[in-house]
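First, one chain by itself: the form predicted alone, in structure tokens.
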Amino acid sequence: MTAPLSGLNVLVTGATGAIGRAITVALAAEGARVGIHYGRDRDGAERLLRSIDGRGWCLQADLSSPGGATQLWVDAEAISGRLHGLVNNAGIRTEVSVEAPLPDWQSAWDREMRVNLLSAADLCKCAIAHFRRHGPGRIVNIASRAGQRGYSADALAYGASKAALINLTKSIAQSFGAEGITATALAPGWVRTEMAEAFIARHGEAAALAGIPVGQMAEPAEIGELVAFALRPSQVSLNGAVLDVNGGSYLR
């Protein structure tokens, strides 16, 4: 049987983090060639590429820079020739109090929005133009439960950026679906990543698991499997969907 993503080239941002690695592995397992984006961890990107038997390529870009996302797409397009999918996975979570000095507050918001939202928007712009020239394509945006139900006082920018990413996904789905360009978002709750482990170290695992009916965090592999599924050519009607991956901790 032909692998579901055989022959497809997919760019994944933030591919060296726990979720990005899981997405990359899942895509490669289903036959895709993966553009492995990294910011600083070149060694990690190269190890990841070796782990999928070289089925892809590594690309460096600073997504906190206004031109970083566009240059990343240009580089990916130059290597692949034709891209079929984009996964906006890169993200940061900055803590800043409402009592912080205004310059600190604004700096945190500016960087959070640039990495979590504006770089994704720039890549979506590039992807839409590319798909219009070359044929149908898929966009998957990794949002968050925080973008649906709100977030903690010390990380307001994170929740706001993810809410905007969900809205961007829906707008692309409505505006470009008729052209064969579809968009889907995933909204995970806690996923067992470095970010989660840092929270647990400060507050304890019970605090992280509170309110999750299944009593456990999602594993990165669960996110990877869903992204691969959403990118399958057969899943056209997922266009505009927001897939909740939160163990029942937020229900719509």
Contents of the next structure:
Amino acid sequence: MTAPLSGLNVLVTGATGAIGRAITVALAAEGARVGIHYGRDRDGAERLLRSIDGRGWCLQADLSSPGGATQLWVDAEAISGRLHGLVNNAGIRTEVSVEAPLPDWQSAWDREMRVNLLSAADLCKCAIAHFRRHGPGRIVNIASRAGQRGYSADALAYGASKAALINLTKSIAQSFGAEGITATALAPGWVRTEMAEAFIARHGEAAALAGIPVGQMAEPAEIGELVAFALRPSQVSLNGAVLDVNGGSYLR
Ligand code: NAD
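Take the protein just shown as the form predicted alone and give its structure as the form predicted in complex with ligand NAD.
What follows is the whole complex; the chain from before opens it.
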């Protein structure tokens, strides 16, 4: 039986983070070649590439710089020839209080929006142009439950950036679906990553799990599996969906 993603080249941003690694491994397991984007962790990217038997490429770009995303796409296009999918996974979560001095507040918001939204939007722009030239393509944006239900006082920009990413996904789905360009978003609640472990270390496991009916955080592998599924060529009608991965902690 042919692997579902066989013959597809997919760019994954932030691939060296916990969720990005799981996405990369899942895509490779289903037959894709993966553009492994990293910001600083070149060794991690190369290790990841080896772990998928070299079926992909490592690509560096700083997504906090206004030209970073476009250059990344140009590099990915040059090395792969044809891209069939884009996974906007890179993200940051910056804490800044409403009491902070205005320059600190504004620089935190600028950076959050640049990495989580504007760079993702630039990559979507490049991907749409590429798919229009070369044939069908798919975009998967890693948003967050924070973008659906509002978020904590110390990280307002994070929730706002993820809400905008969800809206961008829906707009792409509506605007370009007829051209064979489809988009899906994932909205995870807590995922068991370094970020989650740091929260547990500070506040305890019970605080992290409170309000999650299934009593556990999502594993990164669950996200990887779902991204691979959303990229399957057979999943055309998933266009525009926002897939909740939160253990039942937010129902809508
Ligand atoms: P992580 O910090 O482990 O990974 C984030 C990735 O983004 C890293 O590879 C990092 O290098 C990259 N990145 C950040 N800033 C960058 C920059 N300026 N230039 C280039 N790359 C940059 O985090 P994670 O937990 O794996 O999160 C992955 C995605 O999932 C993020 O978009 C995050 O918002 C989202 N998410 C995470 C959780 C969670 O509980 N961990 C929950 C919901 C959504």
